[in-house]
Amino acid sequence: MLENDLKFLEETFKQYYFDHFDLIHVPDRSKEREYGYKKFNSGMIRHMSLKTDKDLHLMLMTNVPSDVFCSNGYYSFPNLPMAEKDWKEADLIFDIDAKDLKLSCRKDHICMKCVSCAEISLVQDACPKCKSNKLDLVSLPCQNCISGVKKEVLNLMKILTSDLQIDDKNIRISFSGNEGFHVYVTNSSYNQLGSNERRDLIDYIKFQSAIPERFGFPKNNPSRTSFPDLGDSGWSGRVAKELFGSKSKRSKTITKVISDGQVAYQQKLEEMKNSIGVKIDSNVTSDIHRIFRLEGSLNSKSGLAKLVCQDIEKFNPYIEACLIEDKPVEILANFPIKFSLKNTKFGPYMNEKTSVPKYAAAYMVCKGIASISGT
């Protein structure tokens, strides 16, 4: 990272952090969590032991860290190694991400940055000014990709409500502060659960490996009756309204169903993971060690804030997260998609000095297709 750029996003995130402390606090049992932070142009520090909001606001004011991050583990020694922190739960935690979903809108805001140049363009196979093929992928999500992500979570919390009777006051949903949200679940008996049982958890929520025989297809003498109905629960329910679309359909449905044999049936079950099971990054599920981003702290990847959503469906993370102040700053951007922040748009600019908001400003150098000017 440039000097420049290093110096604008160090002062910004210390102003924000000096600004919002009324947004960060340590989380609940905060003495058996492990805390970590990341350093602009820096590699993690990790196996910390917070105690109190103040122990959090001096590290945050001390360090200036990029990231912070807090265990979803509890344990007995959170500052020793990791052999040695005697583990005893984990809260249960489901990261969703827009990058994960295939929408057909992805393509319209990224864009690529060349390594060996940097020179920024639409994708393509390789860079148009020094023709290397090593290229990293600039996303800008847009407001459909927010919305499919929010899709996912509501579908994900009626599966934890209703198929694993987890209570909604023990449900918390966060913005990640860049491109989807962490879903918590905490102070229930699926904390306890260690890795091996939560990727069981994991293939239920996506619906894999789902068999013929569970869901009305024996190997021998199918019966019409045993095929899921539309008002059933669980998954049952969720296949019959893929599967028939309508009551009136189900009956033609199923003798087609039938005609085709089991072995098409199992392949349109398996086909339907994509369509009705919910898209949870299973790497982060699993995973009974993950220090998760701190809710209230900047998310490097964006400038923007990871907060808690009190009502998914009304949040609009481009207007609520973008916390950092709007004192106009001086950059020069070069990428040919736009964005928008605060009801106001971006872009696409062609290696030009323009001035922007701070928020803006702060999101461009952190994405990486603008630096801040030095004139």
Contents of the next structure:
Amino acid sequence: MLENDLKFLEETFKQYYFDHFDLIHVPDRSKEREYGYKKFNSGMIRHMSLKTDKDLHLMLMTNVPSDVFCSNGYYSFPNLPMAEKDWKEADLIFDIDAKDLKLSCRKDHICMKCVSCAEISLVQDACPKCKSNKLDLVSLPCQNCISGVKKEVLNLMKILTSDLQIDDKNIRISFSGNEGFHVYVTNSSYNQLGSNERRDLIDYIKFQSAIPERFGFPKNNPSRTSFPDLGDSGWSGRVAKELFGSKSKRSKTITKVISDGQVAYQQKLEEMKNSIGVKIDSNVTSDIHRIFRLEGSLNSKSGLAKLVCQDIEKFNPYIEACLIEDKPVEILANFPIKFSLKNTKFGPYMNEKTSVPKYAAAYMVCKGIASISGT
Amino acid sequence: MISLGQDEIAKYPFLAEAGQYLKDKGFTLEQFATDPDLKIIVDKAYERIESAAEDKTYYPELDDPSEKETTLPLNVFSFLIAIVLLKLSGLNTLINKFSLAEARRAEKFLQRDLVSNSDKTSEEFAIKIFRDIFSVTIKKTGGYFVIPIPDYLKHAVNFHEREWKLVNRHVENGMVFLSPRESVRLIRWKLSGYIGSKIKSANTPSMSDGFEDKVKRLSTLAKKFVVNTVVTGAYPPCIEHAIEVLNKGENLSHSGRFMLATFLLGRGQTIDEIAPLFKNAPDYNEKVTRYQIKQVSGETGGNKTKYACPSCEKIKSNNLCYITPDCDNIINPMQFGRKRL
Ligand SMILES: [Zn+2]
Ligand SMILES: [Zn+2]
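Following the display of the form predicted alone, present the structure of the form predicted in complex with its partner chain.
Okay, now the whole complex, with that chain kicking things off.
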């Protein structure tokens, strides 16, 4: 990162932290958690312990981190190396990110940045300027992607509260600060589960590894009555809905399913993973020693805040999580697509100097598609 | 501790506090070693171990109602004396085999007690065993038993068949629905482990002349199970350790078995050569073992994938790494001994 940009982001983040102590708190049982942080242009520091909000705020002011993290795990000795921490339990956390939904709108809000010459262009096979094929993709805000992720979050919530019977007062949803949401389950009997157990739970939520026998189709003598019903609880009901659509089509569909055979049914169930399985990130949920971005802190991939959402359906991250001030800042920008933050449109820019609100400047610098003008 | 009636102790003798039980019945260990009238019990105890060693389950007078009244509860005494003999022999292979056979025996009773609608006391007792020993709260609803999902997952991860995956279970309101047979299957692993650890943690009595002959015979019995594997130093320490664990009749984790099988397959060994290594595993079943190795080898299984030996890093994270300087910075056990060439 360029010297000017680095200085700008550090000052901006520091100002944000100073102005928003009210949003940044240590979570419950802070003494048992591991903390970590990153500074701009440097590596991760982990295995820290912070006991109170005051410790946290002091750390923010002294280090001015680009990113701050806190463990889902609870330990006896959170600041010792991993092997000596003495793991007690860990919150169950799910991550749903727009990039994993692979929606068709993505091509419209993604551009690419050449690793060799830093040219930014529309997505293509090689850099139009230097022909290099080392390219990074940069995704800009998209309401359609956010709606898609919200839909997944709501499906996940249904499974958590009904199939798993988790009390919704123990569930918290947070915007990740970029393109996704994190769903936290705390204080539940799931906290005790290790990685292997969590992996089995992940397959349940993603609807992976389902077998035909379980969903009404045994190897021999399939019976029409054993197929799932629309009113069934859990996956049976959801499979029935997906398979039959409506009650009136059940009988006809079953005839076809049976005549197509068990292997075809197995295939159908596997495909349902994509249509009715919830698209959570398996690596995140199975990790019981992970550190997660701290709520209230800024995400250095965007300059947006990670925030708890009270009402996910109404929550608009590109307004509500955009908390950096709007004082004008001069930038030099060159990228071929547009985006919107706080209901204001920005871009495309043809290698031009322009003045934008500070939150937009921070967003573009974090994304690596603009620089602070050097005057 | 669960309080035990005569009937229950006969079915689940491992729940008894051995020393206390003998004392309550007015016996001492010495008497069993010396009293000719009690020799029948020592013989029974030996038989019980012998049939366990042959992978048979011991069902003497299973449903004999007279068992309850007799002054000599053969079932319980023979179990307790079997433990004494096993402790005196110090043979882990036999202790593991015995624990597994006893677990199978108890399983039968548990399953029967869970389905019997007539005998409420037995059913309640079976449910109590689930709760007190395995921390699994099960509740009967209709013909099913329901178990909280987290409890279910803790046990079900030991199974590798897809039917045990949560997605293939009837789940409702935070509960998993199981048949009585499945409920018992779920704790099988833990049950033999529980019996085994109880035996291993018991005090070893001092040797009496009356027991000596039987203990000697146990050593002969155990020799049958020693697999002659040549540990040559040609294998990396993680692999040698895994082979050693199996030879001792101890349980090797699923990831340990996977590592061993993929390694040996990678070194060109055949399924016929590899399968016997698992012979002493507490849950050994030749057909299942061969099937599992076949799957790993890519010969069968849905996707016909031939699995590669996991990396040293993966092995380390599974606590299966026993690194020595001979490992010489390799990143996969397959490279052991080759890197220097
Ligand atoms: Zn370029
Ligand atoms: Zn989109």
